[in-house]
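Starting off, we have a lone chain in the form predicted on its own, written out as structure tokens.
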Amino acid sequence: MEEILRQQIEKIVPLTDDEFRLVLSHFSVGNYKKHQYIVQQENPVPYVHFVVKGLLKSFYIDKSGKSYILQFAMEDWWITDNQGFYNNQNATLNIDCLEDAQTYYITLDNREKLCAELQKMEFFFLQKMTAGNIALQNRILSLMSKNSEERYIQFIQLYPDLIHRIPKTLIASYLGISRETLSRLSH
């Protein structure tokens, strides 16, 4: 499991032995159950997570109770409620899991002080909010501009290893499309 977080950090920065076992001592582990939350409207964001195993969806419900999906991840991805978790506020989304998962997860404490005692974490975790925030405005202007066969399309050629773990009504939320356009599509 250990190795799976450091292959992640070494994509962007190497790593020696000694440096690794720092990175470790700030993270925690975290397992949890199909179905539990992580994160819940309203409450406070104590963690980032990084996935080890399972497949976590993030997602808003407005005041009407309608619910929006912002974000899947599965292993090797990171998640939380960013606007919660980097300005100490209350969280505007949920997350949950689609299967049992396991993270690695970091309290925002934590990961400034490992910042400050590895300078090159700083780096790799300003690499991955760049890239978190290019994946976001593609997103948006995926919705923005194509119609929902386009988008289906597009899902299922980002993450073609989602398409079988996760069920239509939640794909078709996450485009946009209801049910019935979905299933249209994917015949």
The other form holds:
2 protein chains.
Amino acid sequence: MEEILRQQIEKIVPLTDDEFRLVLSHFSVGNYKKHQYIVQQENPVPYVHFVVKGLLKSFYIDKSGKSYILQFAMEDWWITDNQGFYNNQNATLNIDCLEDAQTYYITLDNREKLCAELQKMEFFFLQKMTAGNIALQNRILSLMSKNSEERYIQFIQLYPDLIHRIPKTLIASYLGISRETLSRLSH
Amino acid sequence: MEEILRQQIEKIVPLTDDEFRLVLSHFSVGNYKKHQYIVQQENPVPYVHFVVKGLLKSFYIDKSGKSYILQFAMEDWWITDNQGFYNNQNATLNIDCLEDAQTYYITLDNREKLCAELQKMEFFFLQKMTAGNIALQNRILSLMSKNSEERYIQFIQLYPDLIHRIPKTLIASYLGISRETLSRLSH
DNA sequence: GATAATTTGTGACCTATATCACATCAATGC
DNA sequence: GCATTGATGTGATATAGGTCACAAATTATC
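Alternative state: the form predicted together with the DNA, after the form predicted on its own:
Below: every chain and molecule of the assembly, starting with the one above.
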């Protein structure tokens, strides 16, 4: 399990065994059941999670009760409510498990300590955040410039693994279309 | 002019005069005319720009020729094509000036050198990137959960300064709606 | 200051997608 | 193994917003 985290980091910065032990010592391990919430709207957001097993989603619920999926996270992905976590605010998002899951999670304090002790980790987080930015910008352009079918096709190309693990209903919610419309596309 | 950059950085990390001189030595100054392109689709993206004067926009043009505005940038904002700049790829976006503009710009190499020489600048860039992520996620949720009118009202609240500097046509393009629809909302 | 270019408003019409309503089928929990 | 809950498909209908077309008003440019 640790290996997934190590490989994820080493894709960007090489680590000695000692360094990786140091990294690991700042994380904790969490086990969660399908349907379990790990972040809830209006509550604090103490951790970022690195998923080593399972599948989660983050989503926003508007006043009328409709929900919109911001992100899925499976093995080798990071997930949290950024706004809550980085600004020490209460969550505007929910995160729950679509499958039983295991994560390595870290507090903001520990992340800062880790970066202070091991400079290259700050570079790692910066690289990750940058890649995240690029992905989000592309998603915005996709929402603005593509129709439902094009967005669905793009989703399949980007995340072929997810298609078989996630009900269409949720994919629709991620793409910003109704489940009926997605159903009518599906062939 | 330098002061704008210094204040921008010092909102996040304090700097001595010497440190700021070091920072500044890694930037160059650019002056651009209204309508001038500083990044063009299919071309390299050598710089990130920090705007000290004027107003720019970044936008994507799809195959059918329609254009979609990803970002405006006025004084105290950063702008580039992230994908091109950070991955050393050719631009997928265009950036041009809506008004005569002046920027401090920096290459990726210089940014990395600067971070190596002055650790706290890496923290600064990480904070900026994080704030950017949060803003982008909110924009995605806004595109998915709000209708045209709600998005327009939100834009006015978020960027009251921009309303008077930017034609409605362009605001429509930023919001992902047609200029006619925005016109019909406007009162 | 005249000419050109851009921006804005508005009508008529069209279409992609949402919504509502059922029916079926699959999965999950006790 | 039965009962509940969730997933999917599909028809009928409604609607927000797009597109096209033109005119008026405003702003740039030489």
